[in-house]
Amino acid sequence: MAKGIAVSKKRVAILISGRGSNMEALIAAAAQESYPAQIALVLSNRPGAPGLRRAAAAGIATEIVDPTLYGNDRERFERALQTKLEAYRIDLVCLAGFMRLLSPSFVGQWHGRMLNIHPALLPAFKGLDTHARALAAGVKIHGATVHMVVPEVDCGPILAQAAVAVREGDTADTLAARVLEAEHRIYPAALKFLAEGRVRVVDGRCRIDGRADADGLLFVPNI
């Protein structure tokens, strides 16, 4: 890249409902000058979400679209959501603990431009309570997945995954803590690939241009 040529960064909105742990990881990554995206907005459907205070403290614009103001009218709620995203000229959306189901119509407007992170190795353990369910199933490896958002919940093309070993004596909380560390690493990386324009979806699978396949094996228990 020639000196003096400014590269336009993708404008990203992070949608949250709670504390915003993954939001903070994305904000920290985007603070690096070389990162290809900037966090232009943090938006919550819950006025009291702790993540809003954290985002504001980091100098990020925050907005609230409270669904209780729209009753059962999901279409009006999503129109308000879209209006906010357009006002901030958002290019990409990252869901980070956003506890609202989005309609196929809304998702369609962001096709290929909306990411979600799920605390399990999809397609296993879709939905909620993933850590307890993983322990109940007796799996030896658990993890996290970043995927494209499609109308079907937790079903979009997988962009990145990270695995952690399940330990003897793990509880849902101890396992969740290790998975969260993995989430904080793969979500910024996945957003980086997307913002750089390196992600292609081919036959329902994400391909990342210029990225070598990972090597190595994880054995649980060690052998």
The other form holds:
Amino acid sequence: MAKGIAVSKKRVAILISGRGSNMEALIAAAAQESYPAQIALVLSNRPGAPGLRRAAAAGIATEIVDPTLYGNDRERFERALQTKLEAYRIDLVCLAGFMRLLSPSFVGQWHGRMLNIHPALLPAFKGLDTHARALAAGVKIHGATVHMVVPEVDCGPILAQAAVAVREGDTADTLAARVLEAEHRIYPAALKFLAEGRVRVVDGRCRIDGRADADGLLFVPNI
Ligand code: GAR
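Now that we've seen the form predicted alone, could you pull up the form predicted together with glycinamide ribonucleotide (GAR)?
Now the complete complex, all chains and molecules, led by this one.
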């Protein structure tokens, strides 16, 4: 790349419903000049989401699309969502604690361009209350997954995973905190690869530049 020619960064929208700690991790990563994406928008379905204030404090544009204003009609809600994403010329979407189910047609519009982070090692513990369920199951390893979004909830090609140890005496809260730290590492790493255009899906599995391994996308701490 010749000096002086700006490389165009992918424009990312982060969709949140709550506190937005993953959002903050993405914003921090994207603040680095060499990062291939910029956070162009943080959008919440909940007007009171604390993450909105955090995003605004970081100088990021925020929007609210409140489903109650659309009579909880999913089609109208998603049309409003799509209109916002188009208005901000969004290339990629990151779901970060966005607690709304999205229809197959909305997901289809973002095929290959929308990521989600889930607080478990998928395909184990899809759905809610993952930490309590992991403890109840007695697993020794738990973690988090970043995956491409497909119509089936908590499915889709896996892009990055982080493992954490389950410790004696863990509660759902202590385990959640350990997993959350790992989430903050894998989400920026996964988005980077996607924004660089290096992710391909082959037979339902993510491949990075044709490599079979998961360099940079698998975090396993000392256990
Ligand atoms: C995160 O743990 C994320 O993995 C989870 O919600 C939390 C949001 O925290 N997402 C889901 O459970 C989606 N199924 P954050 O608002 O601090 O990023």
